[in-house]
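There is one chain below, alone, in structure tokens, taken in the form predicted alone.
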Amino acid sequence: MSASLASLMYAFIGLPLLAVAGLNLAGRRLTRRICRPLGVFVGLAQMAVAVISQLLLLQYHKSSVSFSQFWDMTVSDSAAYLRVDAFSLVALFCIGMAVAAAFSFKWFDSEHNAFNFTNMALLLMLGLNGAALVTDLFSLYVFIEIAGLCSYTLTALYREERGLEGGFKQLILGALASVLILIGLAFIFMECGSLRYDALALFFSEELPLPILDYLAFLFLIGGFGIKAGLVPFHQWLPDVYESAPAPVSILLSGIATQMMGTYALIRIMSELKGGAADPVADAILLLLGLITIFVGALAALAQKDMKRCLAYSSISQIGYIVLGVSCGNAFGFIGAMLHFFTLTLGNTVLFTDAAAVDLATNTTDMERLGGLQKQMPLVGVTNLIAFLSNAGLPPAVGFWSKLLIIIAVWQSGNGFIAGLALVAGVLTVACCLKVQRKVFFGPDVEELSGVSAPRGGVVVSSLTLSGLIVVAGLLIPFLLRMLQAQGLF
């Protein structure tokens, strides 16, 4: 079985690869025809090897799955190699459907800016994928960085002012970020004298207390990292760069690959270095990160008057619930945590793709200027208010399930007060999303929109499957969790 199941595991790193290499051979004359449906293609077919190679893994009552994908396809003790788990695999979900949704819509003004961004948009889910694959910190730093790289491109795309500012934004916090990491990687291996996830499993399990040398790593690492989440105090690139990037460009960006750069990698870091046990300073360090971003991102959302900013400042505060799951050190923080990335991913890909289908039709997201969209775009309305919804954690979407599981770890862990404070500050979540529905939706017509018709195809599709998706997995969810305490996680 495990053969087999490695075999399938190939196509996560040579799908993309086999996409970008088809695309350039075929030329430009044909890249307006195929991108898009190599783009779509590409997202779906991933996000079905992931569904069948999680349910391989549940037949067959295995955690993990090692591959090598270039050498040593033995996979001996000796060969560095890849590793799909439960986690990983909801990761490359995410990622393809994210890259499926970006590549939904037709906005491509011409063929050159079509070829550049399925180029980067593949190499930058190559690189995400490579970071959910890896099985050591340097690897994930490597693949972390071509999707950096990949990002900055895609950002500045248009070559236009407000798209080169966010683009530079990036590159420079990202290049702050890269240093904070390689100096933490750095003390571990020093500490340590290896990278693998692994060793330094067995490392830090046998040395409690940390030696003041992985401390000061993890500080780095949060720190890197953070930068690369948008964690308060290292979020203010993210809104600009969210509201100037092109619309696809910010339906990859907030949907999977800040997760994938910044939460997926701490959420990763903590399992695997700590092996969820509680350690007081780097918890206690995240603690109080995660409830920050939480407040910080709530109440800036509520103060824009831009949808794409509000739906960014939004996001901020979500991915502190992350970090606040990741804080706790128990099996109730980290499962909460990982479904809370999924939930974002999603929601995120819904708002994003929404505020997107707003901009087509009214060539603005100023919320001053919009108002009584319902009547013209009444499923883009709806769609928003279930994802936005979901991300405030109300039922029966999924987002109710992943802030539960966060409270309650939060609780579990000795901090009630904070618990509280996280539930409340969900009211504010639901404030921004009445903001944002009030301002678009249902506010007073404007006659200038008054001959507005939502766009069709493509966007509308994504979004009401994606919504729907957010229901039914907030209704499967009891069965999942339910399975997974009969296996003794949690």
Given for the second form:
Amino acid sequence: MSASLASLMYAFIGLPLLAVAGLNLAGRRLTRRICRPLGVFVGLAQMAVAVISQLLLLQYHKSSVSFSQFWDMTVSDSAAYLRVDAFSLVALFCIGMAVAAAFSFKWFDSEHNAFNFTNMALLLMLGLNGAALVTDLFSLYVFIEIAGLCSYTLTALYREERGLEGGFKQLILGALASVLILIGLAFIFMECGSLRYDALALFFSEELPLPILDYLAFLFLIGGFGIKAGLVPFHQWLPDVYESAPAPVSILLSGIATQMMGTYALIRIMSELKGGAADPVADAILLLLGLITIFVGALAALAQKDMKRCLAYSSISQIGYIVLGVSCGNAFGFIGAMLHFFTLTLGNTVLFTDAAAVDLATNTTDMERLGGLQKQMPLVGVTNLIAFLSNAGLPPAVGFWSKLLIIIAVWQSGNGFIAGLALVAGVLTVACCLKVQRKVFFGPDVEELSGVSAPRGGVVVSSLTLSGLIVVAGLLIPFLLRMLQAQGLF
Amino acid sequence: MNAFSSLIASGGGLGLLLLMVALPALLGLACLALSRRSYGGQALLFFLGATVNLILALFILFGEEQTVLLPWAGFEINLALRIYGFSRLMLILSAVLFFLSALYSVAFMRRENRSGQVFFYCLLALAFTNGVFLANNFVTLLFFWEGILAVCFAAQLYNDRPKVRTAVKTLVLGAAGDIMFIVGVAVTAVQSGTLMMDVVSGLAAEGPGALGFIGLALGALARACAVPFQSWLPDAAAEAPLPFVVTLPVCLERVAGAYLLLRVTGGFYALAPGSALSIALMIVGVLTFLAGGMMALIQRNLKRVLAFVAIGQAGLLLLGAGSAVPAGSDGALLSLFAQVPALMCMFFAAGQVEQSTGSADLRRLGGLGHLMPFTGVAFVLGAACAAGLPPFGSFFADQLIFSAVNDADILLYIGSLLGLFFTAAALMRVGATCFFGPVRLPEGMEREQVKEAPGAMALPTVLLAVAGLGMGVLIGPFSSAVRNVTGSTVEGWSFSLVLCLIYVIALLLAVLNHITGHRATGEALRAADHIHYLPGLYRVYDAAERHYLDPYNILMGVVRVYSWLCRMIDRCLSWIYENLLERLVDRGSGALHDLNTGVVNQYLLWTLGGLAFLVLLFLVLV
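Could the form predicted in complex with the partner chain be shown next, to go alongside the form predicted alone?
The complete assembly is shown below, putting the previous chain first.
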């Protein structure tokens, strides 16, 4: 069984690698046609493999599967390089989903750009997949760097001023983050002698109180991954990048790349290390950062005039919730953070796809120039509303449950006041949602937009499907939670 | 009769008790369903309801004690009914009075509109009142208790001449009392640990028990139209259809209120004579008696006078029940038996006057005794009974009450005597104005047009008038019979001759006052002007006439202040939400927006600052 399950897991590495190779080996004429279908196929295939893997795991009552080199499938857990568990499968599913959404509509006019985008997006996918599969901190760092390099390039894909500026900012801040992470890893390695998750968990469970070097390592890691995730006060680059990047790149970055490079890594590190100890100092720092991020993100979103910038700030606020969940150090917190990771990927993908649809139809995302689009594009308006309300945490969307779990976790960890504040901050997200809906969709008609035709095809299909998934996942939450419980997550 | 008793004992009791509640309600609905054209059918059903109710009450009176229990909502909330001495007495009293009222109403409503509605309300009120007497569970009691208020409200809102303001006043005052009643029920249930009424007995009226006692007593006061729940009655009496006024507030509500009051003071709670609560209850009684008498003295509408007299009489019940001595309780019960027929009789006479002359304004009426002799005689008899003249039944009842009040406090006794004086003076003034002296009729009305009431209306009026006299003449056997049923232990009559003499002097003073006032002004209607315009008292009367002393207006004033406060709080909150928070959010988000300059150097500085902040935080925490 294990071998057959493990062989399936190679698809997560193999699919993007083979797709990149195939794309570059195919003739120029063929390449022109297959870029988008290939991206969608790879994304959907990854989603399917993730779902099948999860079902197989459930079938065999296993919580994870470890695997190594292709020629040595039946490797023991302690020697394996790669591992798949429920959380990484959720992440892999989300990666597939965002990639499929980014390729779902035609954006690039020039073949050259489309070709480059496909190559870089698939490599980004490879990096992200790797980050989800690895079992040691250094490999995590390496894959995040691969993904990071791809994302800088993608932002500057057009090689025009704004994109280059965005990519440059991302590169500078990303480099700083890499340095911080590397220093953190070095400190940990100095203390522990290994960077493997299981060895670290063992080490931290025995070493209490932690040596000062480990605290410093934590600080550097939080700083480094905080920059990658866009936590306040390291967030300034994020809205600039989301705004300046081409629409499909925005979807990829906001939907999955930032999440994987920042929040996923944070959740993973904290949850793996928590296998041993719960450190109150690191928890307190994360709690405070999370709360600040929630409020600053939501408040700043209200002042934005560009739709994509507004969405970017709003997503920063949501990342704050994930960090808040991680900081609780209890099972509810991790499950809540993980679910909110899923919620945010889903919500952001829909929101940025809708922004792309608006951009496609009107050639702008400036909310001052938009208005009354609900008549021309009712489906986009409705899906946007669903995604926003899910992010704001309104039932029956999946976002309600994830936020609820996080707030319960914060409450259980003895921070009732902060739980209340986090709850109140949801109002700001709703206000932000209302602002976008009113300015873009429900507001007074704008004369210049009267001739705008409704977007069709992939962009609407992808947005509709994903917003449907938001509601369905929200309704099926008891089933999903029971599934996670069966795998021993809480 | 014995056969029926055995039927009750063998399980027929359940059906009988339920019938007492269900039958009037069903017949009332049938009355409502019939159209105005079939007045005969409506009248027949109404009269049938009253008659069957009387027969059932008679069966119950001579039947055995019985308890039935139907499970309902769980948690000891059951449909529990019980027949025992006191409830039997109340059932038969209300049934007889309702029967006479029905006889009168059938003849009265022939010339009025919406007869079906009036019959429906009266029968429904009868059903609920029967329920109150039979209830043996506090929740069941609450259900029927609130039912009476609901009928009272609806009857004023949906009739031929709907008066929304009076209806709302009735509802607000009644509901205020009933909220207290609910609190009382809750506290009593908690104190006694049960909802079954027959188990609750002799609770101490102290500490939390005092709250339960006050709540239940206030509920009873609201039903009996005592101060401070009285102010709707004069308005309703002047405006609402007469059968409704007589049946509900004057007869059924009064009997229900007195029933509960006597059960609270002498049953559920052991009220100590001379205790603070007892004195407080008696003070409210004196105030009610005084207020009713004093206000009756200056009214110019026949029915309003009677309404104020009725309010005053509720004070007597309170004085008796509040004294917490057996003589007082017995006096209150006997007073109930004497005053309700007397009040009904006077209202019936007033109804006949109004229907014959088209007016109840005392300024336009006079000397009607010549034109309507039966009505005149009945009114005078009723008034004499209500005023407590010897040898009417109320005289004897009053002696018991007054002696109990004298034992409690001399000031209360003096207050009661004043109340008696004012009531007697008011009744004399209204009787003399309306039925004696030269004939005076509303404009355009000829003597020939004024006719004596038809037999069906005159008969119950005269019967009620004679009842008071008969009760007085036969007070010995009557009071023994009542005591047999209630199980009271007091034997014989024990009031002092001195008090009796003082009582009679007070009545004589009222007569003297009337005669001198009449002579001075030359008009019976203005016989009390010297009291009305007495320096000092005039201001009180003026304030009362302007409704400044109306508890409803005072309550509404409090409500207005409360709503103003709420509005202010709401406006403050609105300002906080709409201005302060909005400005804060605007400024905050604007500042955050401005911080994002797009310059990468600054981003780096921010990041480094953030790292420094983390280090600082770490140092603080570690």
